[in-house]
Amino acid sequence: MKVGIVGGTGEIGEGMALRLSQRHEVFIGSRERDKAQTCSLSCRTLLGSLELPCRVQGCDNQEAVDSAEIVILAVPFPHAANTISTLKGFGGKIVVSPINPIQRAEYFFHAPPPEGSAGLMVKRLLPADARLCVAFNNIAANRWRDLEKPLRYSVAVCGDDPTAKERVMELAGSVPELEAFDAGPLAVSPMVESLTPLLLNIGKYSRMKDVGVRFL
């Protein structure tokens, strides 16, 4: 698959591309190419250093959406909105929003906008014939990134379009030991939001580190 990652110089991004491009071809987006371009160079460093396949290139994140069949956002919730304002071409796309609307008082809590979800808000940004899902939200950037262990995690995948999930689930299922489940529509995806601060919630009491979830 072709796989566009908007914001894909963060922590989140990066770590995705690294994993996904060791199978797909993966295009890294960010505001400023220069900074794709130092990033994508990175990640096909650390993989060759490990003998791993990279098919991975740095560009601007108009080119990522356009050189994408899934695009990926990757990118924090407050700037979410103002991100997508910016770009065009998402129309009969797969789109995927890892977004996850949280704050952080004495506990971290699921802040959504009005729509209810982040899922829900982003659908409304998109052209009508953008075919959402909502997926990725509940791995950790740091579990990402750690090329060493395995991602033993499950991937709640919810969305309107069925086509659509299934190639989400089969991107997902790509990913070695990383599992995807069907979650239902994308009235679900408040649910599979608000499980992320309850991850962090957990660490942080339990004293435990990138805690995710794997269902059995």
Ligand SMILES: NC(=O)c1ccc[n+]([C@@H]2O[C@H](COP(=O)([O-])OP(=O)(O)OC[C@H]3O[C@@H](n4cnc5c(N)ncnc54)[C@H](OP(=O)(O)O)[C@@H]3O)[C@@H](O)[C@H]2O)c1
Second form
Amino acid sequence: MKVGIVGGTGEIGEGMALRLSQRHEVFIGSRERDKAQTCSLSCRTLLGSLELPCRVQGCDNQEAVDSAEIVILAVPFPHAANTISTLKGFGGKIVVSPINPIQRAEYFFHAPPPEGSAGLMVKRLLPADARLCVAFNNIAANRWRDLEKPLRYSVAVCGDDPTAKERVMELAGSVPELEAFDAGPLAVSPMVESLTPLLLNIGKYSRMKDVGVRFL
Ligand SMILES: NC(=O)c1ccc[n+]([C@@H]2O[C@H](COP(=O)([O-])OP(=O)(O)OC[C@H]3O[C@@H](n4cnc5c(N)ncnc54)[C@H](OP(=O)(O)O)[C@@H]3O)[C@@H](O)[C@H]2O)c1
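Which structure goes with the form predicted in complex with this ligand, now that we have seen the form predicted on its own?
Entire complex below, previous chain first.
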């Protein structure tokens, strides 16, 4: 598959690129093409040093959208709406939102926009024929980056387009040990997103790092 990552130079974007580029063609997008190229070079260097295959290139965010069948929006929630407004060409594409609107007081909590979730907000901002799924919200970037350990986690995928959801589940399932589960329609996205602050709270109060989930 061809996978574009908008904001692919960040924590989760680079982590996902490291795993996905071993099996798919990955386009790391950025607002700055040079930054994306530096990031893709470091992915290639790391994977090359481990003698792992790697198909990745750096580009600007628009090229990442244009080149891909699946576009992952790996930008922080406060910048998601603005980022989407600067890009075009989402029509007909499978778009994935791993975006978690989280705030922190004494503890972490889901702080969604008026639509009810980041995913539902993204849905409103995209063209009507974009095929949005919410997925990859609950695995910490450090886990994606730690290539020495398998990703023994589950990915909850929700969305209203069954074929898009199947494709995203296939993408997740292509990473060894990672298991994708159909979590239902996009209306479930507030639940998928709000699992992440729960994991962060468990991490904080139970003194654990990068807590994840596996559905059995
Ligand atoms: N980190 C995690 O463990 C994790 C896990 C699951 C889900 N998520 C979700 O994934 C998304 C990305 O998280 P992250 O931790 O990877 O974020 P991040 O590293 O802070 O930022 C990701 C990328 O967003 C771009 N960006 C930053 N500020 C921007 C702005 N003002 N306008 C447009 N683009 C901007 C940057 O790319 P350029 O400068 O190259 O344009 C940056 O590399 C978030 O919504 C988060 O909730 C994160």
